[in-house]
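In structure tokens, the next block holds one chain alone, the form predicted alone.
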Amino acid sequence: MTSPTRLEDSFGRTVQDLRISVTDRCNFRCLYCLPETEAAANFYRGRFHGTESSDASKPITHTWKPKSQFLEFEEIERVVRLAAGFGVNKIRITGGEPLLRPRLEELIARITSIPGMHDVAITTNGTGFLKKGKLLRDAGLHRVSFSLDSLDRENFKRVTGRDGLQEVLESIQWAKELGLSPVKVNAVIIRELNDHEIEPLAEFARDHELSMRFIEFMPLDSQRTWKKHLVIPGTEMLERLQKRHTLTPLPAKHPSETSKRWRFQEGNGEVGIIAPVTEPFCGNCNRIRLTADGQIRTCLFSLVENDLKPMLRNGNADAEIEDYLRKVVWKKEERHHIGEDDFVQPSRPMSSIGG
């Protein structure tokens, strides 16, 4: 079965990356995650007839988990410490919006103090980072990724349900001043919504020396509004960028890297494309996820969750939890099935799973 010193699945992949959600709450209502605004309804209205849907069932009944069900920082720290013993060395803190979790800097300090934690990052929508950024950096945070789906104020509001563009832009600049590097910016691209901003977003990255990531639209929203025809394939994004810029391919830093990257010849920024729908990278996946309420997910699109919380709260020994983690990872799915006839959308949206 698995090596006693590694978390290995039945397909020979070794887990080294743990994504940890610290809350399911979010102060945005993005069209690709929690499309619960009038603007979201208006966008999707009329785009259903005669098109493919990710799932024919009803929208997910979305409710926030009671905070009492969230793992405590001590419990998260214990999971990370045990995972580190298996060689996990990359941690990304997610949500919901992780900066809504009080005293998050305390968790960062706990995690970065664990030997072997070489890469501790956070993904945020940027709200609250102006206040929290220095505390997080001083606690040992290595990197930060911001969500930025539009550079136009009105379209930003349409996508996110919040008038927060200026705060996000200021947060990106603040992260650079704090020395967090590289500063990454993520944009989920949806046809007829923000695909006209691919080029401006790339130029924003070039001009500000950022790492821009364009992400294909995935079926992880609470209202099950995903349509395949709204996905802009990664190849289409690249073709458009290459018409305007000379891009030099960059080598992958690791076989499990999710993005294909290019450097601007005329600047210091870079662009990357993450194409899980049209160019799946499941074969090299080395990630598992821990939800805010203590579920281990072996794939972003898993239909099965593995409840770790009882073991953390019922006095189980470290060895028992380690054995449980080995068994869970061994059953990691070979791949997701997006776009296939047997695909079923997970019962929880991205906000509840953690990116």
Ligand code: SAM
Given for the second form:
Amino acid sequence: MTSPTRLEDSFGRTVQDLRISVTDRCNFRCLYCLPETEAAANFYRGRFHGTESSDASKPITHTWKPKSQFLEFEEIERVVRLAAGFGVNKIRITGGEPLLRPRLEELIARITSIPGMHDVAITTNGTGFLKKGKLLRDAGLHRVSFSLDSLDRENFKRVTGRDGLQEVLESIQWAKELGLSPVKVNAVIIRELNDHEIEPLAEFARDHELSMRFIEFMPLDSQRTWKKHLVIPGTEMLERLQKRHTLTPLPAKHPSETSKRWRFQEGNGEVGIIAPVTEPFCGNCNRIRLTADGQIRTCLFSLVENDLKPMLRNGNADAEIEDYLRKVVWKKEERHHIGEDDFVQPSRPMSSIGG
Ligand code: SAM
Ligand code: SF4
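Now that the form predicted alone has been shown, please provide the structure of the form predicted in complex with the ligand.
Entire complex below, previous chain first.
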């Protein structure tokens, strides 16, 4: 019997996109990810209406993984090479904050030199990019996405726990100058926190020719503070944007695209909406994740992890690892269950899964 040449799951989906977390550490404390600041406590206090599923009395007791458990660059490169053999051609490096991983440019060079890697990107909060951006671009990085949830210095501080707005703005500009276009910008929108900034953020994207992505808040934060009423549904975001601008829908580049996109009548920027909570896109999901400590996760909301590290460290042959990947992907979950009675939040927060 010949082995399948693709990573297929039991629901007919084919994995082509691998997201790799290179560290679980982060220098930010975003209110929707690691809400561990006083500002976060103040924001969530008083916003619990008491009846929804998230259980704030049970914060995730996440601990930082020992760095000795992080996969080495050679190990990550090997996984990517084997995945490329199955047709995986899209890699996103993430974290935690990926720029905190020393010598990240070496990993980018290793990955971009693997044949078939058409799209190698990083997602970053932007700190450190002014120093690292050119090294990353020269190593072959294709694209970069920045997180930017506010254009107001005080609100940025409240959302991220850091006084870092200026550095992110400069980093975005630097990425454009380095030719890492189109530069993407992600904003997680939370009711009464930054929803009043949807319009200014969209206009910022239009004026600076950026691809803005507004993302619904998902139950993946470390303190289990997520509540449905804090989610601004994608339809509400779109209605608000359409009140201000004439937006023309853009065709999906690929069926697995997570965002719906529009361009402005004026300018070259675009806006997109990623609505995993109210308009799930699981049916076309082609992604799996590799955590910094070597676990394969077949869904953001997986409750089961698949430890690849022992195979990488115990001398298993490529064929054995390929076989393992095939078996793991076959069991990929059909969909997430956010908002349903049986929903269980994973034990890792987003910072440790890799967004
Ligand atoms: N530290 C980097 C950053 O913030 O860009 C990369 C890692 S971060 C976990 C990746 C993405 O996940 C970010 O764009 C962030 O906005 C998003 N994210 C984190 N927690 C989220 C949540 N609870 N709901 C929706 N998106 C979330
Ligand atoms: Fe914020 Fe990214 Fe750090 Fe999470 S991992 S706290 S989203 S900067």
